[in-house]
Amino acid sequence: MLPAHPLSGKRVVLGVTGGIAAYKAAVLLRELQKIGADVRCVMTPSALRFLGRDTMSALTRQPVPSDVFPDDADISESWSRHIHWAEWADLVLIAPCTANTLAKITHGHSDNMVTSLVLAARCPVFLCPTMDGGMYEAPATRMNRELAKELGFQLIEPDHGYLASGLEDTGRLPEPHEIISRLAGFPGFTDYKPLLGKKVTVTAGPTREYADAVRFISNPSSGKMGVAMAVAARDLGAEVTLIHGKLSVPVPAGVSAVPIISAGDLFEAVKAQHEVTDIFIMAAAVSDFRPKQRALHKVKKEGAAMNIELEPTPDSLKWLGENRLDHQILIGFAMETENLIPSATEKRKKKKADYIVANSISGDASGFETDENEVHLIGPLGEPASYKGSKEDVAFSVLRAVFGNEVERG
């Protein structure tokens, strides 16, 4: 049985403001309920133009106020609701948060139920700025975003993509699973820390195997999945070392970084961490072969040999399986274009790993360089478990699954 989601049992007030993305709020509310959160909803008057009050009231089984002093209710029961709900909440989430509401919140306005509740809140408040790209990058909005951070609000930045205006730009409300993943990673909510006191080494990104001074064999790995695994391990309490090739994303805060170039470099770095690591997560995209001879200078086109003799690179995962300490857990990764599950299952046995995270690189929505992934977690306890979503969400799900079960090596 998996441990409860970090937001299970949390009391959430979802604030919805008047942007076209308000229609997503109903799905977000349901997803929060599915993971065990107790959700209430408040809306701005403008939000009611995009999403019906009755819809959200039916889902929450609670009233959905928009004005502090509603005309159609007993004022003696409702005028202080923003105070009582603010005291009740473990977190407040404003999604979507329009430019107008962002400006009001950062300057202390309280002219509707959403802004009044935020002003009264004593719990963490998360804002999802959602608007057209020009509005998002406007100087006033940039200033308000920075001011919101200074005031202690948690910002969940918008996605880049197709907007209601028809433009491609930054300003989209992230998908519900992405928002929930960000909430779950907040230190105050991640009570479930199975890796507390553990030392975790994660490998990420591509290796480069040079043939001469400028040319090398490599792959398109961005390192995003490995970095996501490092973040998830960190947020679950671990002390994390990230051994990485060239990354397209920054090294996350709170993680020790060991940069490498080649598979040989990675092998030496892994061996250096061997004695002090409890859990290895081998997500790097390692070149299996390297040129047998490397020229120290750039080889000229004229007179150059047309064949490069290759040799195998050191196999860090195999070495770890063969030299595993009794307390260590080993999680490998496998990327395939065909026969994914059988190949990954065989790899787990051959490399003596506890788990293999398998994903195909044949589709557009998973694999190299994408922000999304779909993986299959293969272990000794039965059929593969599948996870799909942002790489951050997938990483968290994988680690929760692994450390929610007793690891049995087979």
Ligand code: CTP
Given for the second form:
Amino acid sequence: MLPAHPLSGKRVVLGVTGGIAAYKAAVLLRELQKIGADVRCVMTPSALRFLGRDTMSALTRQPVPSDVFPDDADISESWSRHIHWAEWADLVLIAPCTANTLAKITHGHSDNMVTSLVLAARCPVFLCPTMDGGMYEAPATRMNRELAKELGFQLIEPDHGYLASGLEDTGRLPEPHEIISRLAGFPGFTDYKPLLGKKVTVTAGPTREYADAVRFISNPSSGKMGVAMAVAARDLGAEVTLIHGKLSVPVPAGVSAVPIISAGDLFEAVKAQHEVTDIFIMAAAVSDFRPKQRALHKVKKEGAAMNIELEPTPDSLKWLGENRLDHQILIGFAMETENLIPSATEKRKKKKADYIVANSISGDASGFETDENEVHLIGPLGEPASYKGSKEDVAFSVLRAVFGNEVERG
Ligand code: CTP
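For comparison with the form predicted alone, produce the structure of the form predicted in complex with this ligand.
Up next: the whole complex, starting with the chain shown before.
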């Protein structure tokens, strides 16, 4: 049986503050519940303008207080709720945490249920600073972020991307799975770190093989599965290097990134990691062919040849299989449109990998550019095991399945 999620059974108080990202807190709450956390919710009065109290109350089956002294409740019962809930919690998570609440928390204010509960908490408190425009980099906010770290709060940095104002900047609330994986990776919450002390190299995303200055052969890989594998390896204790083509998601925190463009670059980067890597996870969607010639400038229509001569690219996984060091473990991926299991089983043997994670790209809900995936883990022993769900969950399941058991090479 797989070990439980590190947050399973943990008591979480989710504090929601008044930014537009508050609407995402309901999904975050559901995701926390799905992995077995017992969640209660508190909201600031301004959060109530973005998200209904009743929504969070129905989901948690608990009251959702916003004031320490509510107008409409029996004070004798509720006035010390900020203390009791703070004592009850194993962790407090403020998501989103506005610039205003960050400023209040770092200066000891206790003027509403969220700030009072944070002040009373003795457990780890995680803050997700989430704001728009120049607010995140404003000198005052920057100072408060530094102060928050000094005071022992755990900061989960925001993503860069499109903000509600229409600007593109840093300040987006990270996706629920990324927040949860940061919580799960907190050393205090789990001693299940089977990859502690291990160096893991993950490849992710597509390669580009240029024919001239602007045209290239590629594929629609988003890199999400490889990034999810990197996050899972990081959270299971590994030191992770991510060799990646163009990604549609950010490089996760706590992971060293090596950007590459072509299959040739990927091969060089993999070889550079060879001596120092214990586990390779090869999730990149590598182009098998590249144009034999690359024109320096954009080729003009007039007089252009109608054929592009191709040559094979180096196969990094195959090279690793043939040059493997004794202690190394190789996990490859196989994208297939037909004969999924037989083809992937054959690929495992041909490339001398320990495991192949096989996924079909023929369905709508798995493969390129999706958030969900269904994979089959083909190893040296027994029948393939199947995992289905978000790419993050699938990545965790695969690594736990592999590193919960001794690897025997076949
Ligand atoms: N791979 C690699 N270098 C390549 C091609 C593939 O390292 N030049 C790795 C992929 O990252 C993956 C595995 O090999 O882990 C299988 O990739 P896939 O594209 O499914 O298989 P191919 O070997 O390219 O075989 P085919 O395209 O014929 O199915």
